[in-house]
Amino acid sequence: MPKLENILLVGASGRMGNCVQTLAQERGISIQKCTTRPCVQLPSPWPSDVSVVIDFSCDSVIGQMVAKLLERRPPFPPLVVGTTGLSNDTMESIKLYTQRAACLVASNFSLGIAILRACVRLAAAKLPDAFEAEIIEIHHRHKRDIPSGTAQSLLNDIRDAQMLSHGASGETTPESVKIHSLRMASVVGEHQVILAGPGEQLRLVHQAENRSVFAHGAFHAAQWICGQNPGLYHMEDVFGI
């Protein structure tokens, strides 16, 4: 597996950007910051040893950054995107970039969340359609997106698994699954999926105790993506699930 040596970081001044920088320093990995204000400016001259581009910015910034990367000559660096709430236009730009380099997009880089999603898909597919599903997500009061991108991904996992397994004829339709969002104090993140049937409940819960788990997951994903062929990947691909 290629060694992770130099990272081009987009969104370095944010909460996650700071976590990535701290972890990189601990691991002795070089960080090159990408200027984003007043507009995205890629490093010039381009560093020859960039292993991967990691993005924790916002939709408008990642859209600009991908457009500028597409203007470059080969080689094209792998891209790890942790920005949530991506617009259709930005996703189309990212998909275009995946024709030239490997790109991993995730709403949550927690390694535990990747496994949680696999468990949720399995449970939703295998439990009888009499089981009802609900999602509860709790985050700090300053989180902007409601529901969280991770909760929306879990919802899609349930819907896809139920439709594939039970079709549209089940007692509980995929459209009946709801997300309940709470914004409280300084909670880093909690996602709970409840599947309730006659006489029993299955609760699948993940709690993030600090933001460093997302930085560790991003590095894990970045290390993995460096050895992949061009294409669009997700955290589940890192685990082969």
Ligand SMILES: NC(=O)c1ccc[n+]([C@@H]2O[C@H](COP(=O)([O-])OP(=O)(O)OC[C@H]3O[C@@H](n4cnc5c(N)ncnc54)[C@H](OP(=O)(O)O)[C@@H]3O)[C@@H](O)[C@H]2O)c1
The other form holds:
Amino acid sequence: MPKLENILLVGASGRMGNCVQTLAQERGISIQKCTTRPCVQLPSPWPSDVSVVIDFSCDSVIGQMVAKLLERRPPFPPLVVGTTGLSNDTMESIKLYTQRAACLVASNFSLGIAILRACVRLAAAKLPDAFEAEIIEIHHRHKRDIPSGTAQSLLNDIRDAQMLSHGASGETTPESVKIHSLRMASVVGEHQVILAGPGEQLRLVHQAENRSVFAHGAFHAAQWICGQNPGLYHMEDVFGI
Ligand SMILES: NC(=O)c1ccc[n+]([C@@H]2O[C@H](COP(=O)([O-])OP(=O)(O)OC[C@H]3O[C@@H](n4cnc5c(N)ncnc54)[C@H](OP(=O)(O)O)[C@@H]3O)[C@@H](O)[C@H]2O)c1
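Since the structure above is the form predicted on its own, I would like to see how the form predicted in complex with the named molecule looks, so please show that one next.
After this comes the whole thing, all chains and molecules, with the earlier chain placed first.
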């Protein structure tokens, strides 16, 4: 596996950007920062040894960043996107980039969330129609997107699993699953899925205790993607779940 040597970081001044820089320092990996204000500017001259681009910014930055990367001559660096709340236009830009390079989009980089999603898919598929599902997500007050990207992914997991297993004719329609979002103090991130049915209740909860869990996951993803062919990947591919 190629060594992760030099990361181009988009969103370096943010909460996650700072966390990624701390981890890179601990691991002896160099970081190049990508300017995002007043507009996206790639480093010039381009550092020849950039292994991967990691993004923790916001939706409006990504389209600009991808356009700038595509203006360059090949080789195109792999891209790891951690930003959540992506618009359809942004996803289209990312898909365009996947024709040239490997690209991973993750609403959550933690292993715990990948396992939670697998458990939720299993539960939604196996529990009978009579079970109702609800999702609660709690984050810090500064989080921009609501609901969280992870809650949205969990909702899609429940819908897909129920549709596959029960079809659209079940008593509990996939549309009836709701996300309840709370914004409180400095909470890093909590996701809870409640499945309640006749006489029993199943609660699956994940709590992120600090942001470094996401930074570690982003580095794991960045290391993994360096050896991949152009295409769109997810954390399930990285963890083999
Ligand atoms: N995938 C995961 O595991 C995971 C985990 C945690 C967070 N996230 C997501 O990662 C993203 C960043 O989170 P964060 O907490 O680090 O946010 P943050 O502290 O607000 O940082 C956002 C970064 O993006 C830049 N930025 C924001 N809006 C911009 C704009 N309109 N134009 C130019 N630059 C802009 C900011 O620059 P300034 O400093 O100049 O404002 C900053 O560097 C969010 O979408 C969050 O939901 C994902």
